[in-house]
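Read the single chain below, which is given as structure tokens and is the form predicted alone.
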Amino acid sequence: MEIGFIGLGNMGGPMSRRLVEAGHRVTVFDVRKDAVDKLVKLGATAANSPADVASRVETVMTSLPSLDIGLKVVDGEDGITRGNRIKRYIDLSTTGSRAAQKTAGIMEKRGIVQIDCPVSGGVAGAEKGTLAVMTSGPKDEVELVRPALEVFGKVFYCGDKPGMAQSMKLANNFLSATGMAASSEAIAMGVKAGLDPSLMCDVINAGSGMNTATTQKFPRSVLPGTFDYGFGMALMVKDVRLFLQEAEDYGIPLEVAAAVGRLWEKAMAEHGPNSDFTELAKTVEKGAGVQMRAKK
């Protein structure tokens, strides 16, 4: 397929690379020239703007870090709606259902089909092609682009309404955020009691408390003290905020989610938006008066 790809960051970079390596003809754009140059060396074609991408190909994908950037790329002065060839827009970002519905309305007025397509699995999943790929939109359009989406991982069809895949993604990311928060508090308690945090992860991962924080995030980033998992604090806080907003829109009472949200906000206030999201463990450590590190 001929595919345009806008946003070559931590997730977009490896996903667009996988498309090139799979034999798709990919036109790319990013505000960072070095990111574009890497893809061009692999065989991609560079464009000058989102509008330029949308004037060269019928299918345009985006992977962008914020709602404001996403809306600018969609409908700004040089946005993809200014292109004259685009037929379908595939948004791989996490924006929430409100934003998805808004952009779907913009696209519909211009005769462009929107496919919501948030992904889960982190940078490692993007590199390996093992992401969970959540889609919503016209089913025939999703099936048309399925071969390209399967380059990223396993494709799930969530429904035909704009935003349904976004709701699925927010539920997933809230559980991921909760697992990290709860695991940090549980392991801090054990360390305070004299337990080895590495042993704790081993036991938890052999039992019923296992989650992605104990199987991946703690062993890779917290126990060694590197805090370099590769997902930004601001991105996780954004996803938690979007989940809280959407749950409130639906009138769902929030007990656990509200507490989780407060802890993530506290962690970002302490470590900054550009810190790694695993640094939430440092916030818990500070309150508990312990360090959760592997013994050398």
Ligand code: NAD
Second form
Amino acid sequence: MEIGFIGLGNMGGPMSRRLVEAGHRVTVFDVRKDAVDKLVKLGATAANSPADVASRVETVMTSLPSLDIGLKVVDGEDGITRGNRIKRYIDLSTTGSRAAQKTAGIMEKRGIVQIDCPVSGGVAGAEKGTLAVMTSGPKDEVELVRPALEVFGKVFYCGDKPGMAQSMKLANNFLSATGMAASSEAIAMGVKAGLDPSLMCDVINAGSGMNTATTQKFPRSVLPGTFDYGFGMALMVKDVRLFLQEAEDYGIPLEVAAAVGRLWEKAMAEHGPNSDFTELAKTVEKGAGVQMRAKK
Ligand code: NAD
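Okay, that one was the form predicted alone. Can I see the form predicted together with ligand NAD too?
Following is the full complex, with the preceding chain placed first.
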């Protein structure tokens, strides 16, 4: 297929690389020239703006870091709605259902089909093509692009209403955020009691407390103290805020999520929006007066 790809970051970089490697003809754009150059070296074609991408191909994918940037790329001066070839817009970013419904309305007026397509599985999943790929939108259109989406991982169809895949993704990421927050507190308690944090992860992973923080985030980034998992703090806080807003929209009482949200906000205040999200563990360490590092 001919595919446009806008936003070549931690996720968009490896995902667009996989499209090129699978034989798709990919046209790319990013505000960072080095990210574009990297893809061009692999065989992609560079475009000058989102509008330029949308004037070259019928199918345009985006993977962008914030709702404001997403809206600008969609409907700004040089946005993809200014392109004259685009027929379908596939948003791989996590935006929440409100934003997805808004862009779907903009697209509909221009005769462009929107497919919501948030993904889960992190940078490692994007590299290996093992992401959970959540879609919503017209089923026939999703089927049409399925071969390209399968390059990213396992494709799930969530429903035809705009935003349904985004609600799915927020539920998933709230659980991921909660796992990281709760695991940090659990392991800090154990370390204070004299336990080795590596042993704690091994035991938890053989027991009923296992989650992606204890199987992946702690072993890869917290225990070695590298804090380089590849998911930005601002992105995780965005997702938690979107979950809180979405649950509030549906009138769902939130006890756990409210507390989890407070801890993530505190971590972002302490470490900044550009820190890695695993640095939340440092916030818990500071409060507990312990360090959760593997013994050398
Ligand atoms: P990132 O910040 O690494 O990448 C975003 C890219 O967009 C960057 O290359 C940036 O230069 C580019 N960009 C910014 N403004 C632009 C513009 N106006 N026009 C074109 N390009 C622009 O972010 P990421 O981690 O790749 O995340 C992207 C989306 O995927 C987010 O919605 C995030 O929530 C979601 N996501 C991330 C992960 C992860 O583990 N990193 C996992 C699942 C979903």
